[in-house]
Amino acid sequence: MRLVIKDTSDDVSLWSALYVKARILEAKPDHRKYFVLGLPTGGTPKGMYLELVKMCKAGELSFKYVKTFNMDEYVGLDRDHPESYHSFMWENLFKHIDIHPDNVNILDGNAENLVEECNGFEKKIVEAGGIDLFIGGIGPDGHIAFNEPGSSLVSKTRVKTLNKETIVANSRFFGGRECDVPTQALTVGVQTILDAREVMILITGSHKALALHYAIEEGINHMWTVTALQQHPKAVFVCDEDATLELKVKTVKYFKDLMTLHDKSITPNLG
(Lines of atoms letter the chains of each structure in order from A and count residues from 1; the text may use other names and numbers.)
(Lines give C-alpha, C1' and ligand atoms only; values in the text may rest on other atoms or scores of the structure.)
Protein backbone atom coordinates (compact mmCIF):
# COMPACT_ATOMS: atom_id res chain seq x y z
CA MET A 1 0.00 0.00 0.00
CA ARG A 2 1.17 3.51 -0.83
CA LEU A 3 -0.06 6.78 0.65
CA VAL A 4 0.54 9.95 -1.35
CA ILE A 5 0.04 13.12 0.70
CA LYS A 6 -0.45 16.36 -1.22
CA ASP A 7 -0.98 19.85 0.18
CA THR A 8 -4.44 20.59 -1.26
CA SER A 9 -7.37 18.91 -3.00
CA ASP A 10 -6.29 20.59 -6.26
CA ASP A 11 -2.90 18.94 -5.89
CA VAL A 12 -4.66 15.60 -5.38
CA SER A 13 -6.62 16.15 -8.58
CA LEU A 14 -3.52 16.89 -10.64
CA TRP A 15 -1.38 14.09 -9.19
CA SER A 16 -4.12 11.49 -9.70
CA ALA A 17 -4.74 12.64 -13.28
CA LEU A 18 -1.02 12.38 -14.01
CA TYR A 19 -1.07 8.87 -12.54
CA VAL A 20 -3.93 7.85 -14.86
CA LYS A 21 -2.12 9.41 -17.82
CA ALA A 22 1.09 7.56 -17.00
CA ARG A 23 -0.64 4.19 -16.73
CA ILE A 24 -2.47 4.63 -20.05
CA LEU A 25 0.64 5.79 -21.90
CA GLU A 26 2.70 2.91 -20.46
CA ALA A 27 0.09 0.39 -21.62
CA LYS A 28 0.18 1.72 -25.19
CA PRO A 29 -3.39 0.54 -25.85
CA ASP A 30 -4.58 -0.11 -29.39
CA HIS A 31 -7.44 -1.86 -31.20
CA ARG A 32 -6.13 -5.23 -30.04
CA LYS A 33 -5.72 -4.41 -26.33
CA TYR A 34 -7.71 -1.67 -24.64
CA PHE A 35 -6.81 -0.06 -21.33
CA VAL A 36 -9.66 -0.65 -18.85
CA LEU A 37 -10.53 1.97 -16.23
CA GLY A 38 -12.89 1.70 -13.28
CA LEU A 39 -14.34 5.12 -12.47
CA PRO A 40 -16.17 6.83 -9.58
CA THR A 41 -18.58 9.72 -9.30
CA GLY A 42 -18.87 12.37 -6.59
CA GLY A 43 -17.20 15.63 -5.71
CA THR A 44 -13.72 14.24 -5.04
CA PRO A 45 -12.88 13.01 -8.57
CA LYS A 46 -14.31 16.08 -10.36
CA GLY A 47 -10.97 17.88 -10.29
CA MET A 48 -9.18 14.81 -11.67
CA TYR A 49 -11.66 14.60 -14.52
CA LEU A 50 -11.09 18.26 -15.32
CA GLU A 51 -7.36 17.67 -15.52
CA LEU A 52 -7.82 14.60 -17.75
CA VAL A 53 -10.04 16.63 -20.09
CA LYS A 54 -7.31 19.28 -20.33
CA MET A 55 -4.73 16.61 -21.17
CA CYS A 56 -6.96 15.10 -23.83
CA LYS A 57 -7.73 18.46 -25.46
CA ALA A 58 -4.02 19.33 -25.42
CA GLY A 59 -3.24 16.13 -27.33
CA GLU A 60 -1.24 14.67 -24.44
CA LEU A 61 -3.61 11.76 -23.83
CA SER A 62 -6.17 9.80 -25.85
CA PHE A 63 -9.08 7.68 -24.69
CA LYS A 64 -9.66 6.16 -28.12
CA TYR A 65 -8.54 2.75 -26.89
CA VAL A 66 -9.84 3.00 -23.32
CA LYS A 67 -12.85 1.16 -21.90
CA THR A 68 -14.52 2.32 -18.70
CA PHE A 69 -16.68 0.71 -16.04
CA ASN A 70 -18.40 2.91 -13.50
CA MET A 71 -18.72 1.91 -9.87
CA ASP A 72 -22.43 2.42 -9.33
CA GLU A 73 -25.77 3.89 -10.31
CA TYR A 74 -29.04 4.68 -8.55
CA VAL A 75 -32.00 2.36 -9.01
CA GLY A 76 -35.09 3.94 -10.56
CA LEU A 77 -33.51 7.25 -11.51
CA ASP A 78 -33.82 8.12 -15.20
CA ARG A 79 -30.43 8.12 -16.92
CA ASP A 80 -31.05 11.72 -18.05
CA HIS A 81 -31.84 12.91 -14.51
CA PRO A 82 -29.20 15.51 -13.55
CA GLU A 83 -28.26 13.48 -10.45
CA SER A 84 -27.92 10.13 -12.21
CA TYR A 85 -24.36 8.90 -12.37
CA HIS A 86 -24.82 8.47 -16.11
CA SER A 87 -25.42 12.23 -16.42
CA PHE A 88 -22.55 13.00 -14.05
CA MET A 89 -20.03 11.05 -16.09
CA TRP A 90 -21.06 12.50 -19.44
CA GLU A 91 -21.13 16.06 -18.10
CA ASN A 92 -17.82 15.84 -16.27
CA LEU A 93 -15.77 13.59 -18.52
CA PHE A 94 -17.06 11.56 -21.44
CA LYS A 95 -18.50 14.29 -23.66
CA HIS A 96 -15.24 16.22 -23.43
CA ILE A 97 -12.84 13.44 -24.47
CA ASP A 98 -12.32 11.17 -27.47
CA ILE A 99 -13.77 8.00 -25.95
CA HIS A 100 -16.22 6.00 -28.08
CA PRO A 101 -19.65 5.69 -26.43
CA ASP A 102 -19.61 1.92 -26.99
CA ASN A 103 -16.60 1.70 -24.67
CA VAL A 104 -18.45 3.34 -21.76
CA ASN A 105 -20.11 0.92 -19.33
CA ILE A 106 -22.50 2.26 -16.69
CA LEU A 107 -24.94 0.11 -14.75
CA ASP A 108 -28.59 0.54 -15.76
CA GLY A 109 -30.66 1.27 -12.67
CA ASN A 110 -33.83 0.89 -14.72
CA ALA A 111 -33.06 -2.55 -16.09
CA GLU A 112 -36.00 -4.95 -16.12
CA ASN A 113 -34.00 -7.51 -14.16
CA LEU A 114 -31.53 -5.82 -11.82
CA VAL A 115 -29.80 -9.04 -10.77
CA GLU A 116 -29.15 -9.95 -14.40
CA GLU A 117 -27.89 -6.42 -15.02
CA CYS A 118 -25.34 -6.83 -12.21
CA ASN A 119 -24.25 -10.29 -13.34
CA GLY A 120 -23.91 -9.04 -16.89
CA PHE A 121 -21.73 -6.16 -15.72
CA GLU A 122 -19.30 -8.58 -14.08
CA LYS A 123 -19.25 -10.64 -17.27
CA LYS A 124 -18.44 -7.55 -19.35
CA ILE A 125 -15.49 -6.78 -17.08
CA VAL A 126 -14.12 -10.27 -17.59
CA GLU A 127 -14.66 -10.05 -21.36
CA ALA A 128 -12.75 -6.75 -21.38
CA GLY A 129 -9.77 -8.52 -19.82
CA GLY A 130 -10.30 -7.22 -16.29
CA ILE A 131 -9.84 -3.72 -14.95
CA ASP A 132 -6.33 -2.29 -15.21
CA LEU A 133 -6.87 0.64 -12.83
CA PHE A 134 -9.89 1.12 -10.57
CA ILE A 135 -10.27 4.64 -9.17
CA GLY A 136 -12.53 5.34 -6.20
CA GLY A 137 -13.35 7.66 -3.36
CA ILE A 138 -14.63 6.90 0.11
CA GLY A 139 -17.34 8.15 2.39
CA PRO A 140 -16.74 9.47 5.92
CA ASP A 141 -17.74 6.02 7.21
CA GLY A 142 -15.12 4.33 5.03
CA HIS A 143 -17.48 2.92 2.43
CA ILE A 144 -16.25 2.47 -1.12
CA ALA A 145 -18.75 2.61 -4.00
CA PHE A 146 -22.04 1.74 -2.26
CA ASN A 147 -20.41 -0.95 -0.11
CA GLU A 148 -21.57 0.52 3.16
CA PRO A 149 -20.57 -0.63 6.66
CA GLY A 150 -21.24 -4.33 7.10
CA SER A 151 -20.90 -5.18 3.41
CA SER A 152 -19.20 -8.42 2.50
CA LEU A 153 -15.55 -7.99 1.60
CA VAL A 154 -15.89 -10.67 -1.09
CA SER A 155 -18.98 -9.12 -2.68
CA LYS A 156 -19.45 -8.69 -6.43
CA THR A 157 -21.71 -6.31 -8.37
CA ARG A 158 -25.19 -6.37 -6.85
CA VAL A 159 -28.31 -4.48 -5.79
CA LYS A 160 -27.75 -2.58 -2.54
CA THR A 161 -30.26 -0.93 -0.20
CA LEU A 162 -28.82 2.38 0.98
CA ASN A 163 -28.61 3.18 4.67
CA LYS A 164 -30.05 6.30 6.26
CA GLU A 165 -26.69 8.03 6.58
CA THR A 166 -25.99 7.69 2.86
CA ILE A 167 -29.45 8.95 1.94
CA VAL A 168 -29.08 11.97 4.22
CA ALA A 169 -25.59 12.71 2.84
CA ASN A 170 -26.77 12.48 -0.76
CA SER A 171 -29.88 14.58 -0.17
CA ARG A 172 -27.75 17.70 -0.74
CA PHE A 173 -27.76 16.76 -4.43
CA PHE A 174 -31.56 16.56 -4.40
CA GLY A 175 -32.32 19.98 -2.98
CA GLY A 176 -32.08 18.67 0.58
CA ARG A 177 -35.11 16.42 0.07
CA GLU A 178 -34.35 13.01 1.50
CA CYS A 179 -37.58 11.67 0.02
CA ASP A 180 -36.22 12.26 -3.49
CA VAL A 181 -33.04 10.24 -2.95
CA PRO A 182 -33.30 6.69 -4.35
CA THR A 183 -33.22 4.06 -1.63
CA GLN A 184 -31.40 1.47 -3.73
CA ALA A 185 -28.41 1.42 -6.02
CA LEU A 186 -26.48 -0.99 -8.20
CA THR A 187 -22.86 -1.17 -7.13
CA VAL A 188 -19.69 -3.06 -7.84
CA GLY A 189 -18.64 -5.19 -4.89
CA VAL A 190 -15.54 -4.96 -2.77
CA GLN A 191 -14.14 -8.03 -4.51
CA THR A 192 -14.85 -6.45 -7.90
CA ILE A 193 -12.53 -3.61 -6.90
CA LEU A 194 -9.92 -5.94 -5.39
CA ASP A 195 -9.82 -7.91 -8.67
CA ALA A 196 -8.43 -4.86 -10.51
CA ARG A 197 -4.72 -4.90 -11.28
CA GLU A 198 -4.31 -1.49 -9.62
CA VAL A 199 -6.53 0.59 -7.33
CA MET A 200 -6.25 4.31 -6.61
CA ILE A 201 -8.37 5.90 -3.88
CA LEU A 202 -8.83 9.69 -3.63
CA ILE A 203 -9.47 11.17 -0.18
CA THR A 204 -9.81 14.88 0.54
CA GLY A 205 -11.09 16.93 3.45
CA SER A 206 -11.01 16.67 7.23
CA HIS A 207 -14.41 14.91 7.22
CA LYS A 208 -12.67 11.89 5.63
CA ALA A 209 -9.80 11.86 8.14
CA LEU A 210 -11.20 9.12 10.38
CA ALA A 211 -11.87 6.90 7.37
CA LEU A 212 -8.29 7.37 6.18
CA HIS A 213 -7.04 6.49 9.66
CA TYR A 214 -8.94 3.19 9.55
CA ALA A 215 -7.79 2.52 5.99
CA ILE A 216 -4.10 3.01 6.80
CA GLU A 217 -3.56 2.38 10.50
CA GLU A 218 -6.20 -0.14 11.58
CA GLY A 219 -6.92 -3.74 10.59
CA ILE A 220 -9.26 -5.10 7.93
CA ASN A 221 -12.84 -4.57 9.06
CA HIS A 222 -16.09 -5.04 7.15
CA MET A 223 -17.53 -2.05 9.02
CA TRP A 224 -14.95 0.09 7.18
CA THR A 225 -15.00 -1.53 3.76
CA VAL A 226 -12.10 0.51 2.36
CA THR A 227 -9.80 -1.39 4.72
CA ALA A 228 -10.12 -4.41 2.41
CA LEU A 229 -7.66 -2.64 0.10
CA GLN A 230 -4.90 -3.45 2.59
CA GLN A 231 -4.96 -6.86 0.89
CA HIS A 232 -4.41 -5.44 -2.58
CA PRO A 233 -0.88 -5.84 -4.01
CA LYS A 234 -0.98 -2.50 -5.83
CA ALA A 235 -3.15 0.06 -4.03
CA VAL A 236 -2.39 3.76 -3.73
CA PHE A 237 -4.25 6.27 -1.55
CA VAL A 238 -3.96 9.91 -2.61
CA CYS A 239 -4.99 12.45 0.03
CA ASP A 240 -4.63 16.10 1.01
CA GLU A 241 -3.24 17.42 4.29
CA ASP A 242 -6.71 17.88 5.78
CA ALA A 243 -7.44 14.17 5.40
CA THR A 244 -4.37 13.24 7.49
CA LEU A 245 -5.64 14.85 10.72
CA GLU A 246 -6.38 11.50 12.39
CA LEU A 247 -3.11 9.83 11.35
CA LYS A 248 -0.15 9.45 13.69
CA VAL A 249 2.63 11.97 13.12
CA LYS A 250 5.12 9.17 12.43
CA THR A 251 2.75 7.66 9.84
CA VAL A 252 2.53 10.95 7.97
CA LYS A 253 6.30 11.45 8.16
CA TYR A 254 6.98 7.91 6.92
CA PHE A 255 4.87 8.33 3.78
CA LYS A 256 6.03 11.89 3.10
CA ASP A 257 9.61 10.63 3.12
CA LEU A 258 8.62 8.34 0.23
CA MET A 259 7.20 11.11 -1.97
CA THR A 260 10.25 11.22 -4.26
CA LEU A 261 9.62 7.55 -5.01
CA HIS A 262 5.86 8.08 -5.41
CA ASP A 263 6.36 10.96 -7.84
CA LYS A 264 8.30 8.65 -10.16
CA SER A 265 5.04 6.76 -10.74
CA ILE A 266 3.46 9.75 -12.50
CA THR A 267 6.21 9.76 -15.12
CA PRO A 268 5.33 7.10 -17.70
CA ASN A 269 7.88 4.38 -18.36
CA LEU A 270 7.58 4.00 -22.12
CA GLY A 271 10.21 1.30 -22.35
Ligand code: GLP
Given for the second form:
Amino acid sequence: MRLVIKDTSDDVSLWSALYVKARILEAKPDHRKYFVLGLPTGGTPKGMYLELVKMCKAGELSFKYVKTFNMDEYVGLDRDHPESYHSFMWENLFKHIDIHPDNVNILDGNAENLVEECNGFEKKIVEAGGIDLFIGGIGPDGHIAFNEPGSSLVSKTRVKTLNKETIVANSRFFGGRECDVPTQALTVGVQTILDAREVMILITGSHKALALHYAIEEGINHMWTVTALQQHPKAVFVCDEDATLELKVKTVKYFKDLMTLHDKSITPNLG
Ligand code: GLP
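What does the same protein look like in the form predicted in complex with the named molecule, given that the last one was the form predicted alone?
Full assembly next; the chain just shown is listed first.
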Protein backbone atom coordinates (compact mmCIF):
# COMPACT_ATOMS: atom_id res chain seq x y z
CA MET A 1 0.00 0.00 0.00
CA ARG A 2 1.19 3.52 -0.78
CA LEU A 3 0.26 6.72 1.00
CA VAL A 4 0.81 9.94 -0.92
CA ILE A 5 0.63 13.02 1.31
CA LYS A 6 0.06 16.36 -0.42
CA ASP A 7 -0.17 19.77 1.26
CA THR A 8 -3.72 20.73 0.32
CA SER A 9 -6.90 19.26 -1.14
CA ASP A 10 -6.17 21.12 -4.40
CA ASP A 11 -2.83 19.31 -4.59
CA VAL A 12 -4.68 16.01 -4.04
CA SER A 13 -6.99 16.86 -6.95
CA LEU A 14 -4.14 17.66 -9.29
CA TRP A 15 -1.99 14.68 -8.28
CA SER A 16 -4.86 12.22 -8.66
CA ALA A 17 -5.87 13.65 -12.04
CA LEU A 18 -2.26 13.38 -13.26
CA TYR A 19 -2.25 9.80 -12.01
CA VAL A 20 -5.39 8.93 -13.95
CA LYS A 21 -4.00 10.62 -17.04
CA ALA A 22 -0.70 8.72 -16.71
CA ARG A 23 -2.52 5.40 -16.37
CA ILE A 24 -4.76 6.00 -19.39
CA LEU A 25 -1.89 7.20 -21.58
CA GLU A 26 0.32 4.27 -20.56
CA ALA A 27 -2.44 1.78 -21.40
CA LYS A 28 -2.79 3.24 -24.94
CA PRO A 29 -6.45 2.18 -25.15
CA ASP A 30 -8.08 1.62 -28.53
CA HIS A 31 -11.28 0.10 -29.97
CA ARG A 32 -10.02 -3.39 -29.14
CA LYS A 33 -8.90 -2.63 -25.59
CA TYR A 34 -10.67 0.00 -23.54
CA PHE A 35 -9.31 1.42 -20.30
CA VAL A 36 -11.83 0.72 -17.52
CA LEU A 37 -12.24 3.21 -14.70
CA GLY A 38 -14.25 2.87 -11.49
CA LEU A 39 -15.49 6.26 -10.32
CA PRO A 40 -16.79 7.88 -7.13
CA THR A 41 -19.04 10.84 -6.36
CA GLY A 42 -18.87 13.18 -3.37
CA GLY A 43 -17.17 16.47 -2.60
CA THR A 44 -13.66 14.96 -2.52
CA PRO A 45 -13.26 13.91 -6.18
CA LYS A 46 -14.80 17.10 -7.63
CA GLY A 47 -11.44 18.87 -7.95
CA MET A 48 -9.93 15.82 -9.69
CA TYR A 49 -12.79 15.83 -12.20
CA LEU A 50 -12.20 19.52 -12.85
CA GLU A 51 -8.54 18.82 -13.62
CA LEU A 52 -9.44 15.89 -15.90
CA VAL A 53 -11.88 18.10 -17.80
CA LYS A 54 -9.14 20.70 -18.27
CA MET A 55 -6.75 18.04 -19.59
CA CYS A 56 -9.37 16.73 -21.98
CA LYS A 57 -10.22 20.21 -23.26
CA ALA A 58 -6.52 20.95 -23.73
CA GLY A 59 -6.24 17.81 -25.91
CA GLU A 60 -3.84 16.12 -23.48
CA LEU A 61 -6.19 13.26 -22.68
CA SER A 62 -9.06 11.47 -24.40
CA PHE A 63 -11.83 9.33 -22.94
CA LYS A 64 -12.81 7.95 -26.35
CA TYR A 65 -11.62 4.48 -25.39
CA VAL A 66 -12.46 4.64 -21.70
CA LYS A 67 -15.35 2.79 -20.04
CA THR A 68 -16.55 3.85 -16.62
CA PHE A 69 -18.40 2.15 -13.79
CA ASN A 70 -19.69 4.28 -10.94
CA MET A 71 -19.51 3.01 -7.39
CA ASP A 72 -23.01 3.67 -6.24
CA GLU A 73 -26.38 5.34 -6.64
CA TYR A 74 -29.26 6.18 -4.33
CA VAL A 75 -32.37 4.03 -4.45
CA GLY A 76 -35.61 5.76 -5.38
CA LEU A 77 -34.14 9.15 -6.23
CA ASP A 78 -35.13 10.36 -9.67
CA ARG A 79 -32.25 10.06 -12.14
CA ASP A 80 -32.66 13.78 -12.97
CA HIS A 81 -32.71 14.87 -9.33
CA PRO A 82 -29.77 17.28 -8.87
CA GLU A 83 -28.36 15.07 -6.10
CA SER A 84 -28.61 11.76 -7.94
CA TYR A 85 -25.20 10.35 -8.76
CA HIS A 86 -26.25 10.31 -12.43
CA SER A 87 -26.68 14.08 -12.31
CA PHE A 88 -23.45 14.51 -10.35
CA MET A 89 -21.40 12.56 -12.89
CA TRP A 90 -22.83 14.24 -15.96
CA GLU A 91 -22.52 17.72 -14.43
CA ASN A 92 -19.00 17.28 -13.06
CA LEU A 93 -17.40 15.09 -15.70
CA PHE A 94 -19.16 13.31 -18.52
CA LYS A 95 -20.79 16.23 -20.29
CA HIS A 96 -17.42 18.01 -20.50
CA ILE A 97 -15.33 15.16 -21.94
CA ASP A 98 -15.28 13.04 -25.10
CA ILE A 99 -16.61 9.83 -23.53
CA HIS A 100 -19.31 7.96 -25.47
CA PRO A 101 -22.49 7.73 -23.34
CA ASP A 102 -22.68 3.97 -24.12
CA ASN A 103 -19.42 3.55 -22.22
CA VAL A 104 -20.79 5.10 -19.03
CA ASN A 105 -22.23 2.65 -16.49
CA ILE A 106 -24.15 3.94 -13.49
CA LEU A 107 -26.42 1.76 -11.38
CA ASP A 108 -30.13 2.46 -11.79
CA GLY A 109 -31.61 3.04 -8.35
CA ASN A 110 -35.10 3.01 -9.86
CA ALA A 111 -34.79 -0.36 -11.60
CA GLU A 112 -37.83 -2.58 -11.17
CA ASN A 113 -35.67 -5.43 -9.90
CA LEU A 114 -32.78 -4.04 -7.87
CA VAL A 115 -31.13 -7.42 -7.34
CA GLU A 116 -31.05 -8.05 -11.10
CA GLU A 117 -29.71 -4.53 -11.63
CA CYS A 118 -26.82 -5.22 -9.22
CA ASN A 119 -26.04 -8.65 -10.67
CA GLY A 120 -26.15 -7.21 -14.19
CA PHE A 121 -23.67 -4.50 -13.17
CA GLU A 122 -21.18 -7.10 -11.93
CA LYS A 123 -21.62 -9.00 -15.19
CA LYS A 124 -20.93 -5.85 -17.23
CA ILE A 125 -17.72 -5.24 -15.30
CA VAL A 126 -16.54 -8.75 -16.14
CA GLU A 127 -17.54 -8.31 -19.81
CA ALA A 128 -15.52 -5.08 -19.91
CA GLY A 129 -12.45 -7.08 -18.83
CA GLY A 130 -12.47 -5.93 -15.19
CA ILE A 131 -11.66 -2.53 -13.76
CA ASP A 132 -8.16 -1.20 -14.40
CA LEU A 133 -8.27 1.62 -11.85
CA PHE A 134 -10.96 2.04 -9.22
CA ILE A 135 -11.02 5.51 -7.69
CA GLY A 136 -12.86 6.06 -4.42
CA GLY A 137 -13.40 8.36 -1.50
CA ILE A 138 -14.34 7.42 2.04
CA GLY A 139 -16.93 8.48 4.57
CA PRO A 140 -15.80 9.80 7.97
CA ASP A 141 -16.65 6.34 9.36
CA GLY A 142 -14.29 4.70 6.86
CA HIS A 143 -16.90 3.37 4.45
CA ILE A 144 -16.01 2.91 0.79
CA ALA A 145 -18.75 3.39 -1.81
CA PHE A 146 -21.80 2.66 0.40
CA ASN A 147 -20.23 -0.27 2.23
CA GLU A 148 -21.28 0.84 5.66
CA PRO A 149 -19.58 -0.32 8.88
CA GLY A 150 -20.26 -4.02 9.33
CA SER A 151 -20.47 -4.78 5.60
CA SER A 152 -19.03 -8.03 4.37
CA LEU A 153 -15.51 -7.57 3.10
CA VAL A 154 -16.20 -10.06 0.29
CA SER A 155 -19.41 -8.33 -0.80
CA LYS A 156 -20.39 -7.69 -4.41
CA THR A 157 -22.79 -5.11 -5.86
CA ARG A 158 -26.04 -5.03 -3.89
CA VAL A 159 -28.67 -2.95 -2.10
CA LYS A 160 -27.52 -1.37 1.18
CA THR A 161 -29.41 0.52 3.84
CA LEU A 162 -27.54 3.66 4.85
CA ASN A 163 -26.57 4.20 8.46
CA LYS A 164 -27.35 7.31 10.47
CA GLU A 165 -23.83 8.74 10.14
CA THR A 166 -23.90 8.58 6.34
CA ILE A 167 -27.36 10.11 6.19
CA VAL A 168 -26.20 12.97 8.43
CA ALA A 169 -22.98 13.44 6.39
CA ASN A 170 -24.86 13.45 3.07
CA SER A 171 -27.70 15.70 4.28
CA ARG A 172 -25.48 18.68 3.38
CA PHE A 173 -26.31 17.93 -0.25
CA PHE A 174 -30.04 17.97 0.57
CA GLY A 175 -30.27 21.40 2.18
CA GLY A 176 -29.34 19.93 5.56
CA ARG A 177 -32.58 17.92 5.67
CA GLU A 178 -31.78 14.39 6.83
CA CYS A 179 -35.33 13.30 6.00
CA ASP A 180 -34.68 14.04 2.30
CA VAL A 181 -31.63 11.75 2.04
CA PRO A 182 -32.61 8.39 0.54
CA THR A 183 -32.27 5.60 3.09
CA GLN A 184 -31.03 2.98 0.63
CA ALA A 185 -28.47 2.80 -2.14
CA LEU A 186 -27.08 0.39 -4.70
CA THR A 187 -23.37 -0.01 -4.22
CA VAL A 188 -20.47 -2.01 -5.52
CA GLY A 189 -19.20 -4.38 -2.84
CA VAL A 190 -15.87 -4.32 -1.08
CA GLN A 191 -14.84 -7.33 -3.16
CA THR A 192 -15.86 -5.54 -6.37
CA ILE A 193 -13.34 -2.83 -5.47
CA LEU A 194 -10.70 -5.37 -4.40
CA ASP A 195 -11.08 -7.10 -7.78
CA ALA A 196 -9.85 -3.98 -9.61
CA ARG A 197 -6.27 -4.15 -10.85
CA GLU A 198 -5.46 -0.93 -9.02
CA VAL A 199 -7.30 1.20 -6.45
CA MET A 200 -6.79 4.87 -5.60
CA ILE A 201 -8.56 6.39 -2.59
CA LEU A 202 -8.78 10.16 -2.07
CA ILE A 203 -9.01 11.44 1.51
CA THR A 204 -9.06 15.11 2.48
CA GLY A 205 -9.92 17.06 5.61
CA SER A 206 -9.48 16.56 9.33
CA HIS A 207 -12.93 14.96 9.62
CA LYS A 208 -11.50 11.96 7.73
CA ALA A 209 -8.33 11.74 9.87
CA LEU A 210 -9.57 8.93 12.10
CA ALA A 211 -10.67 6.91 9.08
CA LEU A 212 -7.23 7.35 7.51
CA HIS A 213 -5.62 6.21 10.75
CA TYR A 214 -7.71 3.02 10.66
CA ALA A 215 -7.00 2.53 6.96
CA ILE A 216 -3.23 2.75 7.36
CA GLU A 217 -2.32 1.94 10.94
CA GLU A 218 -4.95 -0.51 12.23
CA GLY A 219 -5.82 -4.05 11.13
CA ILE A 220 -8.49 -5.21 8.71
CA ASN A 221 -11.86 -4.58 10.33
CA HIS A 222 -15.31 -4.80 8.78
CA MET A 223 -16.41 -1.82 10.90
CA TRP A 224 -14.00 0.33 8.83
CA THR A 225 -14.52 -1.16 5.40
CA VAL A 226 -11.71 0.86 3.79
CA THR A 227 -9.24 -1.29 5.77
CA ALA A 228 -9.97 -4.18 3.36
CA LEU A 229 -7.67 -2.42 0.90
CA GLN A 230 -4.72 -3.53 3.02
CA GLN A 231 -5.21 -6.86 1.19
CA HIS A 232 -4.98 -5.22 -2.24
CA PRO A 233 -1.66 -5.61 -4.05
CA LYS A 234 -1.86 -2.17 -5.66
CA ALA A 235 -3.68 0.38 -3.52
CA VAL A 236 -2.71 4.03 -3.23
CA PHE A 237 -4.19 6.48 -0.72
CA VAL A 238 -3.83 10.15 -1.63
CA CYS A 239 -4.47 12.56 1.22
CA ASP A 240 -3.86 16.13 2.34
CA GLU A 241 -2.02 17.22 5.50
CA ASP A 242 -5.30 17.74 7.39
CA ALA A 243 -6.25 14.11 6.94
CA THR A 244 -2.97 12.95 8.54
CA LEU A 245 -3.80 14.45 11.96
CA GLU A 246 -4.41 11.06 13.61
CA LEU A 247 -1.40 9.31 12.06
CA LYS A 248 1.81 8.68 13.97
CA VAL A 249 4.63 11.07 13.11
CA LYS A 250 6.80 8.10 12.10
CA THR A 251 4.11 6.86 9.69
CA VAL A 252 3.89 10.26 8.01
CA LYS A 253 7.66 10.56 7.84
CA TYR A 254 8.05 7.07 6.37
CA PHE A 255 5.57 7.64 3.57
CA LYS A 256 6.89 11.13 2.80
CA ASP A 257 10.44 9.77 2.48
CA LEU A 258 9.18 6.91 0.34
CA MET A 259 7.39 9.34 -1.93
CA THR A 260 10.56 11.35 -2.53
CA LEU A 261 12.51 8.20 -3.30
CA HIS A 262 10.08 6.24 -5.42
CA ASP A 263 7.49 8.54 -6.94
CA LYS A 264 9.18 8.90 -10.30
CA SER A 265 9.88 5.20 -10.73
CA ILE A 266 6.38 4.08 -9.73
CA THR A 267 4.49 6.69 -11.75
CA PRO A 268 6.85 7.59 -14.57
CA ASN A 269 4.51 9.93 -16.45
CA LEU A 270 3.53 11.92 -13.39
CA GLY A 271 4.70 15.50 -13.28
C1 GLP B 1 -20.81 8.90 0.05
C2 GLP B 1 -20.40 8.03 -1.12
C3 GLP B 1 -18.95 7.64 -1.01
C4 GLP B 1 -18.08 8.84 -0.75
C5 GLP B 1 -18.49 9.48 0.56
C6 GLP B 1 -17.64 10.66 0.95
O7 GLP B 1 -21.14 8.17 1.17
N8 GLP B 1 -21.18 6.86 -1.20
O9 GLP B 1 -18.57 7.01 -2.22
O10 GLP B 1 -16.74 8.46 -0.70
O11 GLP B 1 -19.85 9.89 0.42
O12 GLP B 1 -18.06 11.81 0.29
P13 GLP B 1 -17.31 13.18 0.36
O14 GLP B 1 -16.21 13.09 -0.62
O15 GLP B 1 -18.34 14.20 -0.04
O16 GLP B 1 -16.84 13.37 1.75
